[in-house]
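In C-alpha coordinates, the next block holds one chain alone, the form predicted alone.
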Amino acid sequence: MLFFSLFKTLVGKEVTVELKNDLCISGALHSVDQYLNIKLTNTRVHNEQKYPHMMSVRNCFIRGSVVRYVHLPPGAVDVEVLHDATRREARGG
(Lines of atoms letter the chains of each structure in order from A and count residues from 1; the text may use other names and numbers.)
(Lines give C-alpha, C1' and ligand atoms only; values in the text may rest on other atoms or scores of the structure.)
Protein backbone atom coordinates (compact mmCIF):
# COMPACT_ATOMS: atom_id res chain seq x y z
CA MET A 1 0.00 0.00 0.00
CA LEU A 2 3.02 2.27 0.37
CA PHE A 3 3.48 2.76 -3.37
CA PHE A 4 -0.24 3.15 -3.95
CA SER A 5 -0.29 5.98 -1.39
CA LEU A 6 2.79 7.55 -3.00
CA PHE A 7 1.27 7.51 -6.48
CA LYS A 8 -2.02 8.97 -5.21
CA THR A 9 -0.07 12.08 -4.14
CA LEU A 10 1.27 12.44 -7.71
CA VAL A 11 -2.13 12.70 -9.43
CA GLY A 12 -2.04 15.61 -11.86
CA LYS A 13 1.74 15.61 -12.19
CA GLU A 14 3.75 14.70 -15.28
CA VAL A 15 5.23 11.17 -15.15
CA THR A 16 6.95 8.84 -17.60
CA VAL A 17 5.98 5.18 -17.63
CA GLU A 18 8.40 2.67 -19.14
CA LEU A 19 6.75 -0.58 -20.16
CA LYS A 20 8.28 -4.05 -20.31
CA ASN A 21 8.16 -3.90 -24.13
CA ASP A 22 10.49 -0.82 -24.03
CA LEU A 23 7.71 1.66 -24.87
CA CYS A 24 8.00 4.92 -22.88
CA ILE A 25 4.88 7.05 -22.47
CA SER A 26 4.78 10.44 -20.75
CA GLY A 27 1.67 12.18 -19.58
CA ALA A 28 -0.25 13.63 -16.67
CA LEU A 29 -1.13 11.02 -14.06
CA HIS A 30 -4.92 10.95 -13.97
CA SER A 31 -5.48 8.03 -11.62
CA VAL A 32 -3.92 4.93 -10.09
CA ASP A 33 -5.53 1.97 -8.32
CA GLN A 34 -4.44 -0.61 -5.74
CA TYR A 35 -3.05 -2.86 -8.51
CA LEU A 36 -0.92 0.07 -9.70
CA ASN A 37 -2.88 0.31 -12.94
CA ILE A 38 -2.21 3.77 -14.30
CA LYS A 39 -4.34 6.16 -16.36
CA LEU A 40 -2.49 8.94 -18.21
CA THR A 41 -3.88 11.96 -20.03
CA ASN A 42 -2.17 14.20 -22.62
CA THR A 43 0.21 11.38 -23.50
CA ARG A 44 3.16 11.37 -25.85
CA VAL A 45 5.54 8.59 -26.89
CA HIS A 46 9.29 9.04 -26.56
CA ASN A 47 10.38 7.04 -29.63
CA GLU A 48 7.88 8.17 -32.25
CA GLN A 49 9.78 6.59 -35.15
CA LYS A 50 9.54 3.13 -33.59
CA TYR A 51 5.88 3.54 -32.48
CA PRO A 52 4.20 5.81 -35.06
CA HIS A 53 0.77 4.28 -34.37
CA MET A 54 0.93 5.66 -30.80
CA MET A 55 1.21 9.31 -31.90
CA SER A 56 -2.57 9.72 -32.10
CA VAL A 57 -3.19 8.32 -28.59
CA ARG A 58 -3.93 11.11 -26.08
CA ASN A 59 -5.29 9.13 -23.10
CA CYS A 60 -4.32 5.63 -22.07
CA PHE A 61 -4.82 3.01 -19.41
CA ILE A 62 -1.75 0.96 -18.49
CA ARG A 63 -2.08 -2.34 -16.68
CA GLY A 64 0.19 -2.45 -13.63
CA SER A 65 1.71 -5.83 -14.54
CA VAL A 66 3.31 -4.44 -17.75
CA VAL A 67 5.06 -1.50 -16.06
CA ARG A 68 8.84 -1.70 -15.74
CA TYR A 69 9.56 1.76 -14.28
CA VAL A 70 7.72 4.94 -13.42
CA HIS A 71 9.93 8.01 -13.71
CA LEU A 72 8.79 10.72 -11.32
CA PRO A 73 9.33 14.45 -11.64
CA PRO A 74 12.25 15.81 -9.60
CA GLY A 75 11.17 17.11 -6.24
CA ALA A 76 7.75 15.44 -6.41
CA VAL A 77 8.49 13.05 -3.56
CA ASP A 78 9.44 14.05 -0.03
CA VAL A 79 12.22 11.52 0.55
CA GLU A 80 12.20 11.87 4.34
CA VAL A 81 8.51 11.05 4.58
CA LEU A 82 9.03 8.08 2.26
CA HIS A 83 11.92 6.81 4.43
CA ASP A 84 9.80 7.10 7.58
CA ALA A 85 6.87 5.28 5.98
CA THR A 86 9.18 2.52 4.74
CA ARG A 87 10.66 2.05 8.20
CA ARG A 88 7.20 1.90 9.80
CA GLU A 89 6.02 -0.66 7.27
CA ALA A 90 9.16 -2.78 7.76
CA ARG A 91 8.52 -2.84 11.52
CA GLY A 92 4.95 -3.90 10.93
CA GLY A 93 3.44 -0.70 12.33
Contents of the next structure:
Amino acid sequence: MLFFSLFKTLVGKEVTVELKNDLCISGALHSVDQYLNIKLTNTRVHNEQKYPHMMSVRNCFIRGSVVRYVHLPPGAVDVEVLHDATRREARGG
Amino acid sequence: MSGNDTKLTDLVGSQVTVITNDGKHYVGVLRGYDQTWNLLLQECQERVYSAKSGVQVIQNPGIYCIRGDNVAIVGEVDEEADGAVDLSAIRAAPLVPIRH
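Can I get the form predicted together with its partner chain as well, since the one above is the form predicted alone?
The next block holds the full complex; its first chain is the one shown before.
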Protein backbone atom coordinates (compact mmCIF):
# COMPACT_ATOMS: atom_id res chain seq x y z
CA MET A 1 0.00 0.00 0.00
CA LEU A 2 2.88 2.34 0.76
CA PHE A 3 4.07 2.63 -2.82
CA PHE A 4 0.53 2.93 -4.12
CA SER A 5 0.01 5.86 -1.73
CA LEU A 6 3.35 7.36 -2.69
CA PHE A 7 2.52 7.26 -6.40
CA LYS A 8 -0.90 8.76 -5.75
CA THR A 9 0.81 11.80 -4.25
CA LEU A 10 2.85 12.12 -7.46
CA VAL A 11 -0.14 12.39 -9.81
CA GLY A 12 0.33 15.33 -12.19
CA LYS A 13 4.10 15.34 -11.86
CA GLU A 14 6.49 14.74 -14.72
CA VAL A 15 8.07 11.28 -14.42
CA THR A 16 10.20 8.98 -16.56
CA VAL A 17 9.34 5.29 -16.65
CA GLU A 18 12.06 2.86 -17.63
CA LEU A 19 10.74 -0.48 -18.85
CA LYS A 20 12.29 -3.92 -18.63
CA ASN A 21 12.98 -3.74 -22.37
CA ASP A 22 15.12 -0.60 -21.83
CA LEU A 23 12.47 1.71 -23.33
CA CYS A 24 12.29 5.04 -21.48
CA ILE A 25 9.04 7.00 -21.57
CA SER A 26 8.57 10.46 -20.05
CA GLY A 27 5.21 12.01 -19.37
CA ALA A 28 2.88 13.47 -16.79
CA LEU A 29 1.67 10.86 -14.32
CA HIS A 30 -2.08 10.73 -14.88
CA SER A 31 -3.01 7.84 -12.64
CA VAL A 32 -1.81 4.69 -10.95
CA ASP A 33 -3.66 1.65 -9.63
CA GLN A 34 -3.08 -1.05 -7.01
CA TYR A 35 -0.88 -3.10 -9.38
CA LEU A 36 1.17 0.04 -10.04
CA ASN A 37 -0.07 0.10 -13.62
CA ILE A 38 0.67 3.62 -14.78
CA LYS A 39 -1.10 5.97 -17.14
CA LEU A 40 1.04 8.73 -18.63
CA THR A 41 -0.18 11.70 -20.63
CA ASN A 42 1.78 13.82 -23.07
CA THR A 43 4.37 11.08 -23.45
CA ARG A 44 7.74 11.26 -25.11
CA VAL A 45 10.04 8.32 -25.79
CA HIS A 46 13.75 8.81 -25.18
CA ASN A 47 15.97 8.08 -28.18
CA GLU A 48 13.11 8.23 -30.68
CA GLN A 49 15.52 7.33 -33.48
CA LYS A 50 16.01 3.90 -31.99
CA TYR A 51 12.43 3.50 -30.73
CA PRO A 52 10.03 4.93 -33.36
CA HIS A 53 7.23 2.58 -32.26
CA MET A 54 5.45 5.16 -30.11
CA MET A 55 5.80 8.15 -32.43
CA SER A 56 2.06 8.73 -32.78
CA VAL A 57 1.19 7.97 -29.15
CA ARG A 58 0.53 10.81 -26.73
CA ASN A 59 -1.16 8.95 -23.88
CA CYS A 60 -0.34 5.45 -22.79
CA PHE A 61 -0.93 2.77 -20.20
CA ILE A 62 2.05 0.87 -18.88
CA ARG A 63 1.59 -2.46 -17.14
CA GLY A 64 3.10 -2.41 -13.66
CA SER A 65 4.83 -5.75 -14.18
CA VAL A 66 7.07 -4.41 -16.97
CA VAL A 67 8.34 -1.34 -15.12
CA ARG A 68 11.98 -1.43 -14.06
CA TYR A 69 12.37 2.10 -12.66
CA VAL A 70 10.28 5.20 -12.23
CA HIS A 71 12.46 8.29 -12.20
CA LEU A 72 10.87 10.97 -10.03
CA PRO A 73 11.51 14.70 -10.20
CA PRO A 74 13.87 15.94 -7.48
CA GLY A 75 12.00 17.32 -4.53
CA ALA A 76 8.76 15.50 -5.41
CA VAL A 77 8.96 13.28 -2.35
CA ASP A 78 9.03 14.53 1.22
CA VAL A 79 11.61 12.12 2.59
CA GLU A 80 10.70 12.75 6.25
CA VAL A 81 7.06 11.84 5.66
CA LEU A 82 8.06 8.76 3.65
CA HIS A 83 10.43 7.77 6.44
CA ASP A 84 7.66 7.89 9.04
CA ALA A 85 5.21 6.07 6.79
CA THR A 86 7.76 3.31 6.15
CA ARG A 87 8.30 2.82 9.90
CA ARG A 88 4.57 2.73 10.47
CA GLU A 89 4.14 0.11 7.74
CA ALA A 90 7.01 -1.97 9.15
CA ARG A 91 5.33 -1.97 12.57
CA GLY A 92 2.25 -3.33 10.85
CA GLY A 93 -0.18 -0.53 11.02
CA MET B 1 -9.92 5.71 -6.17
CA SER B 2 -10.22 9.42 -6.70
CA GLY B 3 -10.87 11.08 -10.05
CA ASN B 4 -8.19 9.73 -12.33
CA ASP B 5 -8.57 6.10 -13.29
CA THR B 6 -6.04 3.67 -14.69
CA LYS B 7 -8.69 2.10 -16.90
CA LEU B 8 -8.80 1.33 -20.58
CA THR B 9 -12.52 2.25 -20.87
CA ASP B 10 -11.92 5.48 -22.76
CA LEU B 11 -9.88 3.65 -25.39
CA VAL B 12 -12.58 1.15 -26.38
CA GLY B 13 -13.54 1.78 -30.00
CA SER B 14 -10.43 3.77 -30.78
CA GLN B 15 -7.14 2.97 -32.45
CA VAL B 16 -4.53 1.68 -30.01
CA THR B 17 -0.96 0.53 -30.20
CA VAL B 18 0.07 -2.49 -28.15
CA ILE B 19 3.62 -3.52 -27.34
CA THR B 20 3.90 -7.04 -26.00
CA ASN B 21 6.44 -8.60 -23.68
CA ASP B 22 8.15 -10.38 -26.57
CA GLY B 23 8.70 -7.05 -28.35
CA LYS B 24 5.93 -7.28 -30.93
CA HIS B 25 4.04 -4.20 -31.96
CA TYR B 26 0.35 -4.31 -32.86
CA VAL B 27 -1.96 -1.52 -33.98
CA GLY B 28 -5.72 -2.05 -34.06
CA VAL B 29 -9.10 -0.96 -32.81
CA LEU B 30 -9.66 -1.90 -29.17
CA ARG B 31 -12.97 -3.77 -28.94
CA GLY B 32 -12.79 -5.18 -25.45
CA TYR B 33 -10.62 -5.81 -22.41
CA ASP B 34 -10.86 -7.16 -18.89
CA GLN B 35 -9.22 -6.50 -15.54
CA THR B 36 -6.15 -8.60 -16.40
CA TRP B 37 -5.58 -6.57 -19.58
CA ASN B 38 -6.67 -9.36 -21.93
CA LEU B 39 -7.35 -7.38 -25.10
CA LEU B 40 -9.50 -7.76 -28.21
CA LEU B 41 -8.15 -5.93 -31.24
CA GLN B 42 -10.04 -5.60 -34.51
CA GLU B 43 -8.50 -4.83 -37.90
CA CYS B 44 -5.22 -5.48 -36.23
CA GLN B 45 -1.91 -5.08 -37.96
CA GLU B 46 1.46 -6.24 -36.76
CA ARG B 47 4.35 -3.93 -37.54
CA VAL B 48 7.62 -5.72 -37.97
CA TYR B 49 10.63 -3.45 -37.59
CA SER B 50 13.95 -4.02 -39.24
CA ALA B 51 17.24 -2.14 -39.18
CA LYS B 52 17.83 -2.93 -42.86
CA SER B 53 14.47 -2.28 -44.51
CA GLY B 54 11.26 -0.39 -43.84
CA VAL B 55 8.49 -1.51 -41.51
CA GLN B 56 6.66 -4.58 -42.74
CA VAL B 57 2.93 -4.44 -42.03
CA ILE B 58 1.08 -7.72 -41.55
CA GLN B 59 -2.65 -7.10 -41.74
CA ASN B 60 -4.98 -9.49 -39.91
CA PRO B 61 -8.58 -9.34 -41.10
CA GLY B 62 -10.02 -11.03 -38.01
CA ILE B 63 -9.83 -10.27 -34.32
CA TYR B 64 -6.72 -10.61 -32.23
CA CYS B 65 -7.02 -11.69 -28.61
CA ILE B 66 -3.91 -10.83 -26.64
CA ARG B 67 -3.46 -12.33 -23.20
CA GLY B 68 -3.01 -9.68 -20.53
CA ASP B 69 0.17 -10.98 -18.94
CA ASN B 70 1.88 -10.63 -22.32
CA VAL B 71 0.99 -6.92 -22.66
CA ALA B 72 3.57 -4.25 -21.79
CA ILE B 73 2.13 -1.00 -23.16
CA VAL B 74 -1.25 0.10 -24.47
CA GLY B 75 -1.03 3.48 -26.17
CA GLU B 76 -3.69 5.77 -27.57
CA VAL B 77 -2.92 6.41 -31.26
CA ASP B 78 -3.21 9.92 -32.63
CA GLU B 79 -4.63 8.78 -35.98
CA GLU B 80 -3.69 11.97 -37.78
CA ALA B 81 -0.07 11.68 -36.68
CA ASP B 82 -0.05 7.96 -37.43
CA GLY B 83 -1.38 8.54 -40.94
CA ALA B 84 1.40 11.03 -41.62
CA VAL B 85 4.14 8.54 -40.73
CA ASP B 86 5.92 6.96 -43.67
CA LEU B 87 6.45 3.44 -42.35
CA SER B 88 8.58 2.38 -45.32
CA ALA B 89 11.16 5.01 -44.39
CA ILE B 90 11.58 3.87 -40.79
CA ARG B 91 14.69 1.88 -39.98
CA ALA B 92 14.80 0.55 -36.46
CA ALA B 93 15.88 -2.66 -34.82
CA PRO B 94 13.02 -4.71 -33.35
CA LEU B 95 12.28 -4.11 -29.67
CA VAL B 96 14.03 -6.49 -27.33
CA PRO B 97 11.77 -8.70 -25.21
CA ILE B 98 10.94 -7.78 -21.63
CA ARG B 99 13.48 -9.38 -19.29
CA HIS B 100 12.17 -9.76 -15.78
